[in-house]
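Quick heads-up: it's one chain on its own, the form predicted alone, in structure tokens.
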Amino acid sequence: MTAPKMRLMHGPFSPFVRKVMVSAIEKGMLDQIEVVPTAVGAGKTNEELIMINPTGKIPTLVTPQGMAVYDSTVIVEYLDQVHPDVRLIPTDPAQRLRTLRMNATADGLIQAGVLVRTELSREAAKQWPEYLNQQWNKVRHCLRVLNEDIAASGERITLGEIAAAAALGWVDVRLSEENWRAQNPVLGQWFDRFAKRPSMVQSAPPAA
């Protein structure tokens, strides 16, 4: 009989379900996954989906005891117990509060990048330029600080370095207007040869 699957409710284009696909790949668990396909969007609420994760967001992972987990480090954490022999969080100390820090600087620049995106997404005349000033400057510095984490990080694979890869292949679509790699060079270098590896190929997003 075959053991029940993971369901994983899915979006291509969102850079969290990307980290995700990323991770499960990289533990070799996408087998044990059922990928479903689960439209979100500003306006208008998945009422499927709400039932299960209060907050409406992808990703989200139902177990095959039937829980749902949600956000998408909480995600990750719990592939960690299911298969543990390769850890995307570690267990020691410091470089658990390295990869976790690696990750909110990662999930921060999408956050920050979505809200420029949104600002920048309105007539000219009603967009407030203060607040787009704060967004772009939360945005490049979150680079910053990513390509010094990379710089000190070698070539080892963490949640942090698949946040920070997911977050930069949305840059790259959703920013392409910032010239990101002019001013982190250790970084856009370091994503270029990630970008290149099955897992971050098989999960990227369709062409637009």
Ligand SMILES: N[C@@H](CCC(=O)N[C@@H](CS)C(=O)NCC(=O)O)C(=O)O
Given for the second form:
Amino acid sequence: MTAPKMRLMHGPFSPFVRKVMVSAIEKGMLDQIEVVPTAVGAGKTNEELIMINPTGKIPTLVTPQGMAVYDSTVIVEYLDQVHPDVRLIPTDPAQRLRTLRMNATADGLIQAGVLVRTELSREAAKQWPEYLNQQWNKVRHCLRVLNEDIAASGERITLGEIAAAAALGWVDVRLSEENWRAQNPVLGQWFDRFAKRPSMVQSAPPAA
Ligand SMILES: N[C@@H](CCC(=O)N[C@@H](CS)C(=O)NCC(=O)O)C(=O)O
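Right, the form predicted alone is done; let's see the coordinates for the form predicted in complex with the ligand.
Once more the chain from above appears, this time first in line as the rest of the complex follows.
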């Protein structure tokens, strides 16, 4: 009998889902996960999802024992617990802190970027320029810090690098007007290499 799988509530365009997918592939765990296409969208509650994850967001992972695990960072922590041989969140305190901080910077980049896109989607007269400017500043400072972190990082792949790559993949598609490589050349070169990894290629969003 085959072992029951984890179920991953998934959307192909979500950078947070991509973090989990890249992590699962890097850990060799993809065959333990059933991908469940899950619709989430502005202004519409997914009633089934919100019953198991009160934030109503993807990714959400349901363990074989039936526990809902969220958000993306906690899911990767769970994957590390299930398969500790290839850890993506190190146990060494200094490395762990560095990894989790980088992960937070990458998540913050996406969050500020989403607010930029939301603001830009309003008609021009209804936009709040100071707010837009504030969010663009966050995007640019997150990129600056990721550039510094990558310049200082070794060869090891952790959740920090995976989160950065998922965020940069999203920036390239959703904030394509931002020429971030010019300001952050180390990060740009690193990402262009990292994006060729099978885990990144396999988890790439479909072409629009
Ligand atoms: N902190 C969460 C963020 C997840 C997130 O924002 N997911 C988006 C898709 S990219 C979502 O589900 N949005 C639907 C909503 O907010 O209602 C994580 O790391 O998993």
